[in-house]
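Presented below, as structure tokens, is a lone chain in the form predicted on its own.
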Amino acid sequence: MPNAQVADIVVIGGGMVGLASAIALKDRGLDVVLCDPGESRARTSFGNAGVISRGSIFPMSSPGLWPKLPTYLRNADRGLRLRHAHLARVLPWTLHFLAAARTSAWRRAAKSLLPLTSAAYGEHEQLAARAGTKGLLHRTGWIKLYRDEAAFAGANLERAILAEHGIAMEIIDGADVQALEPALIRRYARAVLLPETGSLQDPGALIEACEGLYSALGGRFVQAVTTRLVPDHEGWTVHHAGGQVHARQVVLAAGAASAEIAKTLGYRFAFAVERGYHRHYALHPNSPPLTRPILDTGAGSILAPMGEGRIRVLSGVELNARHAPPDHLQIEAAAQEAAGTLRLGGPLDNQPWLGSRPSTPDGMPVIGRAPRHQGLIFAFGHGHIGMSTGPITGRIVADIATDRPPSVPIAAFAPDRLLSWPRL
């Protein structure tokens, strides 16, 4: 057949996890071939913060969330826009993201997720090293900032959860902040800095770099979007816009599109996508660098240094279609708010970025073989930390894909736990 290729495996999306799950796949020894649209700047990966954190083990669904609920609704809360309509029509998913808000929920969450987040920045280094982006690394901590006592006593829960699992974090006094942060405009009654945590000041060049080592290990790219994968007794079939790939296994990796492309197959995830936008700006030349990303937690933001004088300002989440429009009001409020923070100067954008992050209710991301379906390995939903997980749960497919023990355990990750849910 024309445009028919053949291969041992094929991965399907090429953000941070599908990409690492390819090179891995190469390293032992795999023919691979990694099936994406090749449109670097939607992807999720490109337009993240960077922060590669052992601490990010906490989904967004807290028990925090009922005393702020009202707020939520009105979309009165800078860090959430909820569009109504698409709430409804992702019904499963927001009715057991509810559910999931509870301290005992949080806590399981947090427990699952601390193997796969205590091993991500040593696979990040690995990856970095092979790729030839170490510049982009380092390990300077990042912070979260509170604007006022309330607000620093309501993540009183989160620290604590962080100190059972031996997370290290340094509590900063509100006189002490700016000097930690010379950059900081803007008074804080505390900081919090979690000095484990490393970022990367170009989440999309090490995309790039890493697209570079899978070519040079052999791997194969066919840029093109997946539109059916159908199995058949030698394994499967992926029908992309330009032919077909016959392959033994296929790993779904594709981010906020992969629960599309599962229903296909009949797997009906509880599944919604979260939206994020980026702007970058200019520090004033007078200005102190930042030298860490920072949460401005009254905000709902995260500003992150991007090298040469670059801040990019991220927004809060937007809870919508994955195809909507863009809404631009969130980040256009996160950057008046950056204004008070660091002293910046004009956008360096034409436009802000906008991508879409998987979601799942309960905050953990969707990893192990298809429990209908031989040789399908799911690989996505890993949310707010698909950057910075990208490497470790690479190496967990291919684990899955060759036979072995994972690399870290997996089993809150089974992917049956979102199809055993009631329909509703």
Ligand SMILES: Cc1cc2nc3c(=O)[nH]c(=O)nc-3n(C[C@H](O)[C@H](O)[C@H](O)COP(=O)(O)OP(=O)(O)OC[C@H]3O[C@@H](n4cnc5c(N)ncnc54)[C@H](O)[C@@H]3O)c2cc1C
Given for the second form:
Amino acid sequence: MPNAQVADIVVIGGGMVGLASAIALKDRGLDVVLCDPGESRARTSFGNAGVISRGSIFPMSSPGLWPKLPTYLRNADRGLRLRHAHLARVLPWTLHFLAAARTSAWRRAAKSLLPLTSAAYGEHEQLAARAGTKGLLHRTGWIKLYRDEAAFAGANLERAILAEHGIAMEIIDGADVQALEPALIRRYARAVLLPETGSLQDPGALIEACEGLYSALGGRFVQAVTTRLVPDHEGWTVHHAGGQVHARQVVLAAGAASAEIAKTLGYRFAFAVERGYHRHYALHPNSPPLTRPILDTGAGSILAPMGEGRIRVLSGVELNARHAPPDHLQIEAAAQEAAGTLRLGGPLDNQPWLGSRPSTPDGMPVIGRAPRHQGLIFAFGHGHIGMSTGPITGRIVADIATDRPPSVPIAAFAPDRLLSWPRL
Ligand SMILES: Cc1cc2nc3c(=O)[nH]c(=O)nc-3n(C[C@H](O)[C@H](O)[C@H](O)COP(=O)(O)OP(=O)(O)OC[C@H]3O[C@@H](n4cnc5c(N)ncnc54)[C@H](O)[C@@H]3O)c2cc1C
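Having seen the form predicted on its own, could you now give me the structure of the form predicted together with the named molecule?
Whole complex next, starting from this chain.
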């Protein structure tokens, strides 16, 4: 067969999740082929905020959803922009999302995600040491900012759950917020500092370094889109634009494209993408530096320092089709708000970057063996926390592929939960 390769395992997708999986599989002595088109900016792992927080355990579908629903549906919340017709197109996701908006489900998800987020920083430290990127990773903490007392009180349940799980947190009163982060020019009523949180200065550079590490371990790349997955009695044939790879096992880690690929094998996941944008701005030369990422809850956006006075302004969520044309309204609004928060100059990029968070309605990733096919492992749907929890997911994938008990409990991430209609 022309251009046919043989490997132990093929990983589809070379974002943080796929690369970390490929590296962990090489560490276990497997012969690995990683299949990815190789377009760095097409990866959501390229353009995120780089926040690695133990406290990022809360799904988007929260108990606060119901009272806010009219605001969301009017597109009057800065953090969320939705295309109404699209909600119907992703109906299984929408129904699961609504069903998950309960305190009990929120608490359960937070508890299930905690082992993943707790392992995230340590895993990143190990990866950075091996990939030669220690200089990109800092334990800076991050700050959630509240513009008024009502907004702060609105996050009472969140803080109670964080406290129950022993997540370190400092509440800072209005007058002291600026002392904590002198670059802020806006007045905030309260701030919450999560000191255990780390941040990556340039997520795209880490991904590149991971490619180098994987190569140095003897990992092989196929720079192409996977077009078809065909199971047979010996395992799988993975078809791509330039040929095929035969392997006993396949890992599906194609981020936002994963559910479409799984559908070709008959798996209809409740899945959507939460699009997000970023744009860089220069901090004014006379401004003190921003020392850590900040979440301005009033603007629904994150501002993250990316080195050399560059501030990455990141938008909230746009619920729309993955390939729909970009809509810059939300990032423009975020940039306008950011200009009231920090002393910013003009944009440094010609156009905003657009990425797609692979979203499950219950806020938990899909990690586990496929229910109806041997040798197929799912590792996708990491939503807002895939950059941070990618490396620990890679370790779990390697555990599954080599039949070891997973490093952290994964029962809550089982694929079947999103393959049926929800009980509303
Ligand atoms: C604005 C924004 C801010 C964010 N901030 C944070 C944050 O602070 N912290 C955090 O932890 N997370 C954050 N995230 C989320 C995080 O970026 C994602 O969860 C994570 O990058 C997903 O990684 P992935 O490997 O699953 O997907 P990706 O990085 O998208 O990688 C998937 C890869 O699969 C490839 N692919 C697709 N189809 C195929 C195919 N058919 N064949 C082969 N390859 C294919 C793609 O080209 C891509 O390279 C943020 C996301 C956004 C949008």
